[in-house]
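One chain follows as structure tokens, the form predicted on its own.
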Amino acid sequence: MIVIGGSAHNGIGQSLAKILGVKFYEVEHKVFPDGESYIRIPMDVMGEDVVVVQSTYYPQDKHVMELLLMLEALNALMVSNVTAVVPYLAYSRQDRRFRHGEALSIKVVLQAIRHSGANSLVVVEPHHPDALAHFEGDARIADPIPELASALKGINDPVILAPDKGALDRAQRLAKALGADYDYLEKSRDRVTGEVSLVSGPTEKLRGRSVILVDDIISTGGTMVLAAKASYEAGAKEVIATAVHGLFVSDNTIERIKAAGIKRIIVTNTVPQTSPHVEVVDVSPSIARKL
């Protein structure tokens, strides 16, 4: 097996093989005048097993591309087998048709995963795990909670709150990892504005206590405010959010997070991290798992 990284392996791809005890490659790779991506394999890569790993944050359609052209160059060498690893998948909150008329945009990307010559696929906590059926071969979830648990560790008699119903399992599992109680709230989001509303909040379990938000994703940071908005309403004594990919969207989306009175945002290195107020988990454990 070697590993090859792409443009948007965010480190990863080292740490990976250095856990498997393999070689790592990087892509030859750069963007012509016209913004089209190129990509070469520059090394022999015949009758071997390629581990491929490419996030796919922003911009979204140059690392999805880059990844596309890497399988297809991989696959002209005449490897043997090819395994995509993609930390972040983009497209994935869109993984049915709320609206009619809609792209469903994991199935797009899935399939061209696959059909680019991907014979497997793992990636790191996909907003919803069955949208991976969409894709035509080995699919694997790497699960990076006893890592954010480690992060964890130390705070004293926590509740693990999801932010939505959508994130009880995530939620259960980091509280079973931390030993700890566990919560949810009720939210509804407009499908036209993205605009989050609280339908119920939490119980009193929250009361004189440090609540722990664990969410997939944290885009514009609506959710968590909200979540700690009414943590601290129920009583809660200091809120830390994490989350598995902060995509962070905006320049003031960690300023809206802090002002929300959270103590701290633990993310993973799944997205490139640059704020001093963001601590970075490793994912490469959680990927090793699963190979």
The other form holds:
Protein chains: 2
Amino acid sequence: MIVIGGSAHNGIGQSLAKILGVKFYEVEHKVFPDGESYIRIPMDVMGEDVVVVQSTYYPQDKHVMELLLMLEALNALMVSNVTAVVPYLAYSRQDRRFRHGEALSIKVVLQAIRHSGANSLVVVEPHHPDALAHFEGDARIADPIPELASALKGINDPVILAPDKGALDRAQRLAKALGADYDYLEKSRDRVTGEVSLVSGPTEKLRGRSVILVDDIISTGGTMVLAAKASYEAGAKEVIATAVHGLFVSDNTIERIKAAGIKRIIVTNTVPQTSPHVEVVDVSPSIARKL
Amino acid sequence: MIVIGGSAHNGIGQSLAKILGVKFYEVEHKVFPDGESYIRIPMDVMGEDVVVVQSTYYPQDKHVMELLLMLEALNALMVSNVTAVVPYLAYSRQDRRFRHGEALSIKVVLQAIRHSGANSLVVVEPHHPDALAHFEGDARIADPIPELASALKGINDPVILAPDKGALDRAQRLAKALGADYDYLEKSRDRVTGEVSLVSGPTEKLRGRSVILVDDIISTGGTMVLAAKASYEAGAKEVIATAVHGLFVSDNTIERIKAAGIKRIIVTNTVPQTSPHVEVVDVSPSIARKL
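Same protein, different state: after the form predicted on its own, show the form predicted together with another copy of the chain.
What follows is the whole complex; the chain from before opens it.
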């Protein structure tokens, strides 16, 4: 087995190869003056079992395209098997047709990955596990909850709070890993405006305790801010936010989260981070467990 | 038949529908704050024969993805047939593996278009006609040379000059449409640096005449500038540049072309143009001839 890092592997390629005790190579890539990507596999890979690592954070479409180009080039070089490791899978939130006539975007992405030559797929914590059913091959989910739990050790008597019912399973897993209990909020999102509001709040359980919010993605931060406010209103002593994928899409997302009284922000390296306010956990061990 | 314009149809959708005498609709599209595209087909299309128009100029990967999303959504709505009209086909220059280990990018794009649900494909003047063989369906090439010839009428005794041998067939077609004669240059391009140099120059034929350079793409403008200089050195009276796809990738491409003494720049609307120095010809009639 060898590991090849794509244009957007964000260090996970090296880390994974080290854990697995195999060789790591980087793909040759550039962008032409017109904006088209160029991909070349510069080493001999014939007959190899290849793990190609490419996250698909912003610019998502370019990173997806570069993954497809790598898969095509690898297959043309007659590798024996290709596993695509996609730490952050773009379009995983468009996993249903919420309105008539919508594209099922995740299906398009997964089918393109399959048809371009990936035999297997590993994704870190997609928005819904069911989404991977659109990959017509062997699809596995890497669970980085143990890695996030390690970063949260030492917090006294925490309570894990799912900011919506969709995040409940994740909250339960984190609670179990930390030996803590959990609670959840119910929110509703307007599909047209994207605005989020709270349907039912937290229980008395939060009073005087350290609340750890957990979600799959922090995007605009709206959900975390709403949950933090509700937690403090319910008497929380402090609030910590953790998520697998830290998108932080607006310039002021992190400031807004800090302003809501969130003491720590902990995410993984599926998406690159630049802010000193964000603690980053390596997901590579969770991926290695699936290879 | 109905025509649906994608996020990058650049007016060709309406123009095509008008020529064909059929209804035109625009797809619903937006980009989420994180950079992911959203596509929805807002009208009833069940059982329809749909022509979807989406050019794939910069940002190419986003426009390709949005085309794939439209194709998926249309097929889910049970249309009877989908023809993808891609006026400018991105990645069409990576139609061979120039170096060992390279991705055959055009194959990836065409296979994704096919697998996402396009039964047929119409492309305006791809870099090499053979590239479309990677589309495992009915692929047709729209030839806009008659439209470009119309824009060039009135030039007295012109000579058509292919800036390299690859453009010779195109030059011959334009010469025939204008009842003119033609000549060609031979250039060589360094695959690594991308630098272009002239291997053999123009003949005596150009002396005192209006030279019309014709190519498929103007990208950085290097080829056109080189050919214009060679033409003037060979005694040309004036030089005009025409191409199907005007990418003009650098900020100063058009200035460089003008500075080389090129009097007119004529391209088609497969790519949007903003400069007042560029004359734009509508390719829609050439597409309509293929539908």
